[in-house]
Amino acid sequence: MDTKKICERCVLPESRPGIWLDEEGVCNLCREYEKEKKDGKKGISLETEFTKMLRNYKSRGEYDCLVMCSGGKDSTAALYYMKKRYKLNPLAFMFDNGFETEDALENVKNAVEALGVDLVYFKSDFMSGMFSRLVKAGSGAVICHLCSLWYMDLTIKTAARYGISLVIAGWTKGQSREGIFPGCACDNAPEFSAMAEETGKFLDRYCKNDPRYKDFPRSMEEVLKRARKRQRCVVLSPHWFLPFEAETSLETIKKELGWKTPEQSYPAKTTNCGLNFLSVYLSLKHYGYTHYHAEMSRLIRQGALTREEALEALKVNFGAERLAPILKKLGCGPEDLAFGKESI
């Protein structure tokens, strides 16, 4: 796989339209976020803040909120700081696109037990067409981008279901971070607009004619477009708010919900699901970098992560070996990666 040149200053590869390098090799996301913290628009974030959105938006029912709960150590940790930090009464919801590992699971199994509280686990195969065709075709949608539309959907469904308004997540100061969480990065940052184009370009062409995809929403606007419709939800993360890096709860969460690290996972010490390996070839082989370069190109920004870390962090991990049985379980074959023509 042919490598390209990165930004001095963050992690992200040249990448036009949506990224390029000035002449002292520095992207014009570093420069825009110069500019702007120069002009005094990127601004903290109070716990402050954070407390009085609770007030303001926790359900009156049997649940204050509903917790998404992956098993990764952000998401254990907004679960455990719902419970134990806020005093609130979450409703724990996992959604398994039939990839989910055992790390993950037993991870959630064990903080909903520690914190007792109750646990929704949802699994299904209903991606699966989806994620073949989008292999087969050798598109360049991105496999996390039309999983994250999926569940998106499925969470505020769920917690309409419940009565519950607000939905807690465990993003980081990385990803989506707006207050109120109102739409997706993915559908409109210019480190995304490629991945975006294509994405759409896949549902248009190969979703739009299949009965079980006829109703599958294009972009994260059009799922909380549907959202506002049927009820008054908002989602939130903690670790937007918190006066410290959601490393800092990796302790806590290790001692008291006996969360693990997974044997293996890219990036390094995350917790994804199985699918989230092939995901990460496809994105680096047509786009030389992934969602989780742009995460830690903007934690790098802000001064949560170190250029240094973010790049012993993001250095690949597997081989063909691990794509194997994923590949197999969705229909497909290293053919359709064409392995012996590209290395990882």
The other form holds:
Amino acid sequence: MDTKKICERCVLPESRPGIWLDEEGVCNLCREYEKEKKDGKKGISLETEFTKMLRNYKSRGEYDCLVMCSGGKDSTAALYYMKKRYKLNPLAFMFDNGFETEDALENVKNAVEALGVDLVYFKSDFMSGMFSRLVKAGSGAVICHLCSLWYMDLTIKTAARYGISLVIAGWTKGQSREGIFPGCACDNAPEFSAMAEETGKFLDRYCKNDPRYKDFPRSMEEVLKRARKRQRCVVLSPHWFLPFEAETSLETIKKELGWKTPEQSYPAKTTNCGLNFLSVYLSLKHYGYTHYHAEMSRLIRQGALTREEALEALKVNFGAERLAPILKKLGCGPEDLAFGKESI
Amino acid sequence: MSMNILGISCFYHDAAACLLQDGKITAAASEERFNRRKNSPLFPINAVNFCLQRGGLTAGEIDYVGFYEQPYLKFYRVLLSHLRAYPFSFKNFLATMPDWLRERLTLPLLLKNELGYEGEVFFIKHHLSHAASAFLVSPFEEAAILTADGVGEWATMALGAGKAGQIRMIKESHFPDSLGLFYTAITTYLGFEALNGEGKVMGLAGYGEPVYLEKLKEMVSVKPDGSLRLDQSFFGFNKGSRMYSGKLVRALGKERAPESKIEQRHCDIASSLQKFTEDVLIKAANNLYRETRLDKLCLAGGLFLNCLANNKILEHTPFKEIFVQPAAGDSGGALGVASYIYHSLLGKERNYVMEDACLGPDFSRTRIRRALVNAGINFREMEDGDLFKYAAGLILQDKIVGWFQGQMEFGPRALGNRSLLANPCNPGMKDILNSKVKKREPFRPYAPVVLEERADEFFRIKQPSPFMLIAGSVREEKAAVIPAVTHVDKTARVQTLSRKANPRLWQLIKEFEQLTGIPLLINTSFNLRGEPIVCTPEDAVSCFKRSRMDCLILDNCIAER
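Would you mind generating the form predicted together with its partner chain now that we have the form predicted alone?
After this comes the whole thing, all chains and molecules, with the earlier chain placed first.
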């Protein structure tokens, strides 16, 4: 695995053109953040702002909002807060790309039962063909990125079906902090620009002419553009506005909802679908970092995490044996990853 | 269902918010601590956000919002004053009108826009808010109430009485006859900032003699009941950029330029002003006693942040006990209006006494550790007992200890949760504090925090002073023992500390007492000059890094230089 020099402050490696290190070994993103903070441009998002938006977007129908649930700690906590803290009636929505783990499914089931929340569970292996092609082509497109495009598209369509204008995600302060309507910060962020570009190229080259994927959105911008034509909607995360540390939310859902930490996950102590391991492996191979590195780097800059904590959580804690069944399910083999040449 | 009332004060100075839940204050904080703008007048959205989070509420769960003054009445006064002073007031008029029209007169709309709150809003008169802020959270069932500050709507000083949950206002003095504005005018004449320099003038007073008292009396005539009349030819409250006229300069001599050398004349003027203020307040308090015959007195309004005057009232009036809540200035108006709605308007019984000023945010150990690590500061963690011993040892070695723990205090005083602690026995400690951290004017004294049970051995003070709002005189035999907290006039702005009020600080002082026999420490606010007191661990770490503070203790995490 490529061992690039990483930023002295966060955990991002040099990855031009988006990320570069200065003579002190500090990346341009940390420098930029430092400058903006000094100029007073980095305020905190107040919960009063969030509750005001809840009032504006709360639906008048059966459900007040739709919560995207993956079974992970952050989305489970988001569901908890919408029900308990903001006293709304949320509809939980879980999307299974065919690779969801038993741990994740169990966590969602426990949460909706404890909270008395309705759940829409949608399972499809629609994207397996696309992922298989991605692996075999050795593309730099990121599996999680492709999946999130479809997941978001599906979520907004599902919200529309139930007359819901408010979609709640479990994104942390390290993930996109723009209310996802009218714009999405991810595609344009320097950390993700190379990944987004590769995703676009992959979709152009391999999926454009496939009848199954001809309508597949090319970017998050496109997902939002399409949605905007259909409905009034906003996607927000309570974690952007709440004052709690991640540990506090974790303790709460463990205690109140019986949330369990999966035995194996990446990053450590999270819950992600099986494909995540493959996505992480490929991202590290192509870019030397993953979207988790980007997220945690933002958290470090905000002071919500230390570099040491992030480095510990981001240690690769799985091997080839974890990838083999996933590859098999995609109709691929270890040779597609050229295991003989590199090891993780 | 609990009843939730949000009190707000803002738009002039010291904006703040306070949450009252079923009659108990569950959160209160000044906006300056969050937006880091000293004396911030802005709508306290950060403080409101904190109060709601602390109470576990959304705006939709607030039953009532109270505002600490009546904007239309105040606007009428402002318009009238400008008209009277026209054309000299025209520039001021143009400068202030946009704020009035944009937000001050449209608070309900602002609440809707900022919070989504669309419920009922009560507007309570400024001095009634002050009165309520002192009496309704005091330990007294019945008490006289005296309020005094610059100006509210029209009132500048008010006399009243409280019984159970009701307040009766007896008498008011009106603008422009204001002791507070007079104090501020002379403060600016002496080269200090209005609304920020009054405490400095109080400190400076100790170095002078009241030789200008008669001159001041020419400017302000005082009746035996403490009411006063300002000769407006000496002042210019609405006319231009300064609060005093050329006539005042001719009477007192050339005004002092900010940051310029302080002469004996300036000290004498400060001393005269202090004496004048004390005399007026004593007269007013005596008059209030005659009117009410009550032996308990509640004080509120910015003037009662003057701890020397508070002590004089205690010494020279028949009142046996006084109560001044820690946010006696305008920030306390938020507390007052919320309490007034609950008790006086809704008729709910009083069930809360403000024994503690720690009503602000607190932070987890995880957050503290991260703040230190992310700032690249090496630290270690110690158990309480060891930590207190160790910290006491450092203080004895003349180290300056930044002491950060628990909930932030409400009001302008650091009372042991956001404090700098130092050795009171070293005569040079004031200079060390000034050179390493505080950068204060050298004439300003530092205050002691003393174990309540031993306060009397060191200070002559008629009652406990838990909020550092009553000055005591240092006993003659002790002045040399605690020189760093003994002001030149042998007074000290004492904070008496009970074990119950702050057990950790109490134990730390106890350790210092074990080492030295001295049951007190210097306690000054944890901030740099011109900045608000720190609020978050990140603020504390930043202050530590930008100063030459020797040691930073955040809960049980200790970092040393």
